[in-house]
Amino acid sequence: MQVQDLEKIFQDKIDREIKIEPKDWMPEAYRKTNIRQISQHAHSEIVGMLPEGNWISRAPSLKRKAILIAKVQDEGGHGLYLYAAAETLGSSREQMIDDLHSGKAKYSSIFNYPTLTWADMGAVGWLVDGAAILNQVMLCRTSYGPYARAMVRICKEESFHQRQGFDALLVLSKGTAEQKAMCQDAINRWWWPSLMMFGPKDSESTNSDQSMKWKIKRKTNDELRQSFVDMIAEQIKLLGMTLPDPALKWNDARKHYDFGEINWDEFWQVVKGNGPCNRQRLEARRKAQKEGEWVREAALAYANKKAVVQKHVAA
């Protein structure tokens, strides 16, 4: 069968909402696009554990500590689901990790910002996980089957993370003047980086058109960003706080909130590795990889020994 015929069959499946599975024929560009997106998503979950793990030992109560531990554990699990999904496309986990550590593979720019106070744990949960959910709910319907199925559970857990973050900020917003100031400060620092999470504006997004045709993505970066602004602009009223954007205003004609221009120079600097914590995050991951080598070797040796024993028992 000619490649053109295979491509037609492939696109017809996508148009009819039939999931593409690992053993199905697919264009090489589709395979590579999914590997890039899924692995970057996995990297973001793993690197995203770092700014939060930093606050586990400093949580203000046992309850908050237990919640934060559970959240960090969830994110580690999300990374594992996603690496496994990417492996079904023929990419090895070792190669994906090497690409992360070498700087070849990217992860969400948001995790290159520091968490300075406990209120940041609330802002990260409410804003960062809130932005992630809007993108990830869409991915539950992405065209590649293993990725879509992994996202169903991830979205359920991320929804809990967002509620936990909002609850933490709500408590602070009803507290002392110092706690209220800390809450507002965290929102001020995380608002614009959260808007950057959706990626470059549509006119500068090189992969969006093809990803939309293949239904890897269901909405554009700007559409998702607008949905996020509309959601948060209403939710913040419950906190009695403000968003750091003087241009934020309801547009009755559009039935959406207008908002100010993102600092795209800052966005691209962080993406290129020049953010506040880029080097720190990668160094922490490289260190963990090196120090955990003996654990991986021991686990592999045990698995091999167990396989030998089972083989003899079966014989």
The other form holds:
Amino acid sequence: MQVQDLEKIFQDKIDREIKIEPKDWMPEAYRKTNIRQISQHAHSEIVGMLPEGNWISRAPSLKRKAILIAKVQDEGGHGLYLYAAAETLGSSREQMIDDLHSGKAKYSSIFNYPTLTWADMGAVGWLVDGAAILNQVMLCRTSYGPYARAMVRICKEESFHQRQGFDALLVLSKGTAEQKAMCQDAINRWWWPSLMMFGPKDSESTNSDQSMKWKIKRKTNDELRQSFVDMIAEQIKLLGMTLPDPALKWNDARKHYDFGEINWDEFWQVVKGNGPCNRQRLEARRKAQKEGEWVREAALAYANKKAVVQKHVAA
Ligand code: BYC
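Right, and the form predicted together with ligand BYC of this protein, after the form predicted on its own?
And the full complex, kicking off with our chain again.
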């Protein structure tokens, strides 16, 4: 069969909402785009464990500590489902991790900001996981089967994450003047970076057009960002706090909130590796990789030994 015919069958499947599976023929660019996006998503989950892990030993109560441990562990699990989904496209785990450590692969800009106070744990849960869910609910319907199926479970866990974040902030928002101030300060610092998580404006998004045609993405960066602003602008009223944007205003004609201009220069600086914590995050990942070497070696030796024993038993 000619490549054009294969491409037609492929696009036809996508148009008819039939999932693409690992053994199906697919254009090389579709494979590459999925590997890029899924592996970057996996890296974000793993690097995302660092800013929150930072607070496990300092959580204000046993209950909050248990919740935070569970959340950070969930993020590790999400990373593993996603690496496994990317592996079905022919990329090895080692290669993906090398690309993260060499700085070749990206991960979400949001995790290059520091978590300075306990209120940041609430703000990360509410805003960062809130932004992540909006994006990820759409990805439950992405065209590549293993990615879509991984996202279903991830989304269930993320919605718990968002609620626990909101709950932590709600407690602070009803506390002492100092606690209220800490809550507002965390919201002020995390608001704009959360809006950046959705990526550049549609007019600057290099991958969106093709990814929308292939139904890897179902909504554009700007559409998702607008849904996020509309959702948070309402939820913040329950906290009695404010968002740090004087331009934020309901627009009755558009039936959406208008909001101010994002600092795109800051976004690109962070994406290029010059954010407040980029170096620290990569160093922590490289260190963990090195220190875990003996564990990987031992696990591999055990797996090989078990395979030899099983071969003997079978023979
Ligand atoms: N940070 O053409 P575009 C989570 C890059 S949540 C860094 O629009 P695309 C978690 C982009 O990669 C976060 N880089 O790209 C939550 C591209 O560069 P390359 C993870 C960014 O892919 C709580 C260039 O800019 N979620 O995990 O069509 C706790 C142009 O952009 C960012 C996901 O990864 C950014 N914010 O759309 C723990 C969801 N934005 O690759 C963990 C899956 C853009 O061409 N990913 N870039 O060199 C996606 O949905 C899409 O990849 C994006 C970007 C919407 C993020």
